[in-house]
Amino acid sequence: MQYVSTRGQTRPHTFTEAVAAGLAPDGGLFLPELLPDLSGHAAGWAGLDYAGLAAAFLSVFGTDIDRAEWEHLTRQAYGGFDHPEVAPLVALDERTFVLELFHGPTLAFKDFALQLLGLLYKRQVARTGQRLSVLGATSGDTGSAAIHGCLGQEGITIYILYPEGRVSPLQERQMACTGAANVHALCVPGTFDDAQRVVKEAFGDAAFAAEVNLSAVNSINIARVLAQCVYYLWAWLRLPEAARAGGVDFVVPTGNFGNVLAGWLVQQMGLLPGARFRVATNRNDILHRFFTTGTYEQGAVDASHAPSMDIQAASNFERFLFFLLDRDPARTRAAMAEMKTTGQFRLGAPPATTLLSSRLDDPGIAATISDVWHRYRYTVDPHTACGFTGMDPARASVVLATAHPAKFPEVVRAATGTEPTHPTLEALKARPLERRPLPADTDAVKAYIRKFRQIGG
């Protein structure tokens, strides 16, 4: 299978290759070249564990590997999480259902990405025998999952962007505190998209990015996003059969996209019949206004409860605007380079998809934390209570969990009078805080990696 941009103006790529380069030459995300229809698989993947399923699932695309191999990574990728079936499925009543996606390392569901892509990064540097520098932006989970996904691995240095005060205390410490050398937190004012900026204008530089052997952690790396379609399959194939016969709505709180992307790709594949998808945002609701309007307009970062949310400039929007758009990479780059001129794209009217949105502010998270726990005797974190709103009573609901509560204490705590703890969590309270300040500027960031990576980092 080859990897294609979303621009257009980049060769075809192997999986190993798109992996490696994360962002497109041409500024561009990949994408398989033709999605592959898998509507003949799902009786035959029902019985397999979640690794076994994820190497069944995975095979299809990264096809420059072999089975085999495959097999190896997930059960490496998946073994250390603390429950059993990986990703369990809980029921809170006969139609509402919990994904829970926390039970990864640190405690959020980019561990299921990033985990795996440790170490495919690892893979890489034992096949060219050339030191790679990682380099990503987060708005508090993803950089703690890329920082341990890549800790200690001998050949990988990994640079996490994240805005200084707006991700949770305990965030920065699961980024900031692991003492590994081969890790470098870097805070930076401002927003997540202004780290995010930072992070594109340096891969955007080709000679900088040869010079450093730069690869992408974001969410704009394919891996990711082919790495979270397996839970979606993994859910569906739990649920009751009452459940998926009265029609399926998946909800997942999302910020850049991502996450809800993966779940409609795998719909693309024939998978998944009925369902639909809706993206819960928080008061940062550029998502929710453009599946509601169509028109997809920039603003202002307002800090919220749910900071991983907290987002105006979303990653993956640009994979689903190259479907929109009829898979043609002119479109999309006009369309790109009219928000990147003006902040904006107008499509006219919302978009005619089996994609939905929600929007809940921060009173409205904090009620809706108590609501949960009086109704079910069940804890979720903010950004997850962003899904338990504008459900239909006519269809099953499964809301993505995406990070365990006792990452957020203190909104939590106000919420339903009970704080939530995790051993992993009570433990990084006592380590020093490696804070590495840094500007949002690209030469400043290029400048630190060149440093440390002629002194061997």
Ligand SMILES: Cc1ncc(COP(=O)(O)O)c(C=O)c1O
Second form
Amino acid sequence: MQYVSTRGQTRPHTFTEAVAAGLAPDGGLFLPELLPDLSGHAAGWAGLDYAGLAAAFLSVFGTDIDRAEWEHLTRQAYGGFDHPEVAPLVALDERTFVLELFHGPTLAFKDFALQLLGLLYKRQVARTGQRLSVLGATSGDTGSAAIHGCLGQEGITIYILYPEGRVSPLQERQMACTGAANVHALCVPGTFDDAQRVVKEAFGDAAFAAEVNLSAVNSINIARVLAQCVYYLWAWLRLPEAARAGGVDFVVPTGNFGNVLAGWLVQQMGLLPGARFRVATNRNDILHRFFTTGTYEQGAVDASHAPSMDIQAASNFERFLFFLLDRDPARTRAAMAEMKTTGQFRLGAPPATTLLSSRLDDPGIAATISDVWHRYRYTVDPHTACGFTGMDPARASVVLATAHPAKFPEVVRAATGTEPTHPTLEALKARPLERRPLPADTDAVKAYIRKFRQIGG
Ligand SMILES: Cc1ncc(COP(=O)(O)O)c(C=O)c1O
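For the form predicted together with this ligand instead of the form predicted alone, what are the coordinates?
Starting with the chain above, the whole complex follows.
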């Protein structure tokens, strides 16, 4: 299996090469050259445990890693989750299901991809003998999950930029209290989009990227998207037949469009027949507006109760656009150029796909957390709450629970009257916080990385 860029000006890469590069050298995003038809595999995969299913699925895409090694990698990646099923599917009633994706070390769905990516990086260092500088920007959860995937790994130094005052205090602690020498959590002024711009510019400097052996950890890495595909399939295989028969809506709290893209891609491979995917946004509703009007128009980013979704420049959108534009790299390049200069892209009409969308503002998030608690005695975090609106009563809904409620205790306490806790987070509160401020400036970040590289980082 080879990987090509959405912009069409990069030679085909192997899986290992595409993972190491992160962003394609032409500025585009990697995708499999052809999406395989996996419809014949579902029945054979039904009896596998989570790590087994992940190995079976990922070995179709990472063909330069053998199946036994994939088994080893996925058992290691998911072995540390605190639930035997890794991603339990909880039935709230016969039509409403929650796929709990918060049982990894940082209590958010990002662990599914980043525990694995940390191991793929480790494999790369062992293969090439070259130290790796991993760089990423975070709106909260990616950073901590990436850091925990790379924690203490020999030959890897990780630099994560996060917007000052825009991640929750606990998310900041998860990044800046590790005490690990190979971890640099850097707080920059502005929003997530400012941090992401700096990261993109650093990668855009090919000489710098080569000098420090830079690798991207944001949701643009194809390994992340593929790792996230697995839990859609896992949930599908676990749904009762009656729920599946009436049609299934996967409801996905969305910011960067990485998570929901993964589900939609699984369907393009002939799996999840009849399913729809709902892009559930908070008040930063650029994607909801796109799916209802066909116009993608960037606006200001407003702070919300669901801070990890406070995004107006969805990095993975380009992959979806590539498919919408008939996989034509020239049209994708033109659309991305238009977006860069005007902040807009017009399709002319809402796209005809299995994707739907919804939006929930802060009062709606608070009311929904309270409502779900009173109706089901089940606590959802503010991101997951964005999914509990606009359910189609005629179909089954699988809401992806993307973070543990204890990561956002204030909002949840105000809505339910009970403060959610988790032992991992309680332990963090006692640790010293190492806040490292930097300007949101590419040269400053490059100088910081160079400095640590020189002293062996
Ligand atoms: C808790 C949580 N929910 C949802 C999202 C949105 O996921 P994505 O950015 O892949 O759309 C994120 C991260 O951005 C998150 O941290």
